[in-house]
Amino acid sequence: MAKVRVKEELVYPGSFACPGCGLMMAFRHVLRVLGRNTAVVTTAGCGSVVAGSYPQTISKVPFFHCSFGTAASTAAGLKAGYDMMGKRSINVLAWAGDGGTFDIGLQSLSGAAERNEDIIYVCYDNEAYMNTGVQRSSGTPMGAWTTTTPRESLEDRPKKKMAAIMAAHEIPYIATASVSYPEDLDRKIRKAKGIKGFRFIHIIVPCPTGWLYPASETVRLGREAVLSRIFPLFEIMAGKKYRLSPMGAKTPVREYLVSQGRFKGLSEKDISLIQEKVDEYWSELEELAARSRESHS
């Protein structure tokens, strides 16, 4: 029988991550498919928090701090630095959450993307400022609970199209993930790997303690999320060519919003306008994936 090689574990056990923590699974599953030739730049936020406090580390391979707004141009000053000391096959991750992506780091995220920076830029997604207290950022779904969100009606703030902003930098690689679509996940970031540019990774990481669940209900909720359209699969190439992943049948948003407390009080007429909201975006990538297919036929 042939022997089943399996990747190698490039995260140490025993992190101050939260249980359940969706974080994890997705840094586990990047690192993995990376390998051991990587360099990994975080931004302040859990990412940073659960890696340890020096001279402690959860990560086999070069982890590297910055300050909240600085993810993408930092890991560009990095590729740099590696590319003259003749290192350049070394892959250059940078870790941010969406407070990192969304708001603080959009900025140094744009002119990476605009320079067309050879790194791989992840966005790990639980929502909101989580390391800091469950605050809102642009990240934040439409009717959450956050602790600066008013609670006296629901916000008609949609989540921002993160997919969108980047493909307008026409890069040459951007994709969106779930920790609950393990093998999607692996297969997109080999893809990145072996791209040379700016290649932007978009991850749902279910958090239990923002998002009010148990923590033995991270993987069902980031499945939820795919099967409900909120958090839809895909792949965009060259900014301009869109491809929908294999995700399963479509699925009402309900389940997904009742199961977890962050979205407790909503009225049927909320559940309603987030469904309206999802169904809209939904067609809308379908429509694009199609307009790609006949273009490329």
Second form
Amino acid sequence: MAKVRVKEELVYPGSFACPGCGLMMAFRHVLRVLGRNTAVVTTAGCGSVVAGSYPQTISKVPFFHCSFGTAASTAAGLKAGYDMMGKRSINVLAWAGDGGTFDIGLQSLSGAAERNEDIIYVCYDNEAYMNTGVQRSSGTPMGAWTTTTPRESLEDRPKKKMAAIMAAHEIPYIATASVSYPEDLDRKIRKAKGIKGFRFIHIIVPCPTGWLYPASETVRLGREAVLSRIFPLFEIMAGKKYRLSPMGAKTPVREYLVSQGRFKGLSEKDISLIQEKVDEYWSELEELAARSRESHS
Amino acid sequence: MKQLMTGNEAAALAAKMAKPQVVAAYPITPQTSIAEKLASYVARGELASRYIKVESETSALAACMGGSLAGARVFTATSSQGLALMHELLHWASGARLPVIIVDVNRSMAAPWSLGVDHNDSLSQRDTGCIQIYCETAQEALDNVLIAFKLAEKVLLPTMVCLDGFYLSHYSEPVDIPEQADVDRFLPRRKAKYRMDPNDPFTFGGGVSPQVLFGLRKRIQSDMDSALDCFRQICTQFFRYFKRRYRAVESFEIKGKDIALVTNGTLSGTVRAFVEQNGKEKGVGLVKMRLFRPFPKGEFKKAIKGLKKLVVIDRNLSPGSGGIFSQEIRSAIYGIEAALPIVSVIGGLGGVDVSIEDLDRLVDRIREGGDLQDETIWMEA
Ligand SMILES: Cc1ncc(C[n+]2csc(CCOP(=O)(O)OP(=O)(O)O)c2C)c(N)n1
Ligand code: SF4
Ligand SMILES: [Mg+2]
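We have the form predicted on its own; now please give the form predicted in complex with its partner chain.
After this comes the whole thing, all chains and molecules, with the earlier chain placed first.
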């Protein structure tokens, strides 16, 4: 087993997160790797709420609550300000949910990525608008229940392929990650930290409250998401070079789906349709990775 | 040194002389030449700044807020629809107490499309907690931008300098250009007391209790109040350096007159010319509003002493109410002894020209018309 060095904890205990919250695990992890010389900009969402209420905060690094749609542009401005004041070494982290990334913040994200702003943008993806009480986002997977995709009309569109959208911007570094693969997450954040330009990290963060499963299952589900390839782990360098990360042998999606209340009531037909979509995406990725290996070897 | 330049050129030059470290702007007519001018200053190395070529006005203001949080001096410019797009973040910037400088080149709001000036764009931002300064001339555009930086960074509120589209933004006038050394002394580098510093980390803008929110709002109000004094002091300093005197409310030839026309923006120039020509004969003077937020109640009351009637010409419309300045002025003078009658006039919307002849006819009509207090007079278009 790989050894994990425990670094300085930059999050105070006692956040407002629900028990078993994947986002909180991800945040602690990301900050531990980035270190003290970091400033965080956060959008409206659970990421903002769990940080606590004045006069309390969970953050030991400077932390700004920005508007829902402007994580990337606020972070870009912050970084520009630091650079112009000779403080080039400060890492600027934009920390945003799937809503703040896939939906309302997509424009500002695209603008900042296209300009190759020198920031690290992490999307913690709990696959819905959790803070406002579980409404669908364009990151909500097919077949999922949310309060705006009730049982009578479950989400019928596939999850937006954010990594592909970001790849089209030809930014230096893109990675997907899961809180259940901490060494992999650690390595990717460390790698991102050492790269200049726009870095996009997409972390799947299981959410017991919105996905309807027992709090003790977060780590298992974060792993199942990866094993089933519903949320595969990979990196994209310069928007072109795909590399798959070690994940373990591929498993059927069924186990992942039936463990969560939000997928309750899916028919066998629905499950095989989802399996088909997952297989299709996975073979696309394998092909992209194989082609990258050939052209870069 | 005097040079012929447009209002936009004057505003851009002032922004350059203020040395903002972060500039972010998105083009929109009639602001565009400011965005272009600053891009070329930065590209040619005449301004040491990071120019962020954002994809929208929302991001322009967000990026400026980010820069401001780092402790930098920041600048943006926009017009009409662009300012409306910034609306959410104007509240955010004032709530977060970030001294962002915004030049708004006034243009009417769509629909329908129109490029001409009225002040509905900036006045729609009335309640955001953003300071608003209006300009009559290109010289004022330059000077007010310099004053705005100093004021904003002192009271920690976003500050908007408003220029009338085309009439001011695009016509050339002689402008006295200050020496950079004097500007540097008048406006030294920003020293941000509150900023995002990993060596002294704070969390900004998170959840608060209703009581804390209430207190913070009260604080914005008292700081807006103190901004009036600050503005006065900064104008005094400005006069010492540059020999041009500005006030929140300025009057012109009202001595011995019974009526004052009250205006803001370039309309003040037309009224000034009218007063110069016919003021004596018609018994009219000018009261010009430079500041709109904070609203200079005290100075306004002082300025109108001795007058018998105010004619407020609004180049804006709050549908369902009327002219915004006239509403504000009514509320400012309510309750003073022998409150003055106020005639509310709407004119020049969408950039319709208001001529000296129009003003002449307007004053005649008011002299003949009796009370007129309960109606809105529409100038001819
Ligand atoms: C402009 C704007 N629209 C709507 C909201 C309400 N709102 C706050 S958080 C949120 C959802 C956040 O979703 P996501 O980004 O996925 O974060 P999560 O809460 O799931 O962590 C919404 C809709 C807002 N704050 N601002
Ligand atoms: S709703 Fe989900 S993401 Fe939000 S705090 Fe609770 S577990 Fe975390
Ligand atoms: Mg979410």
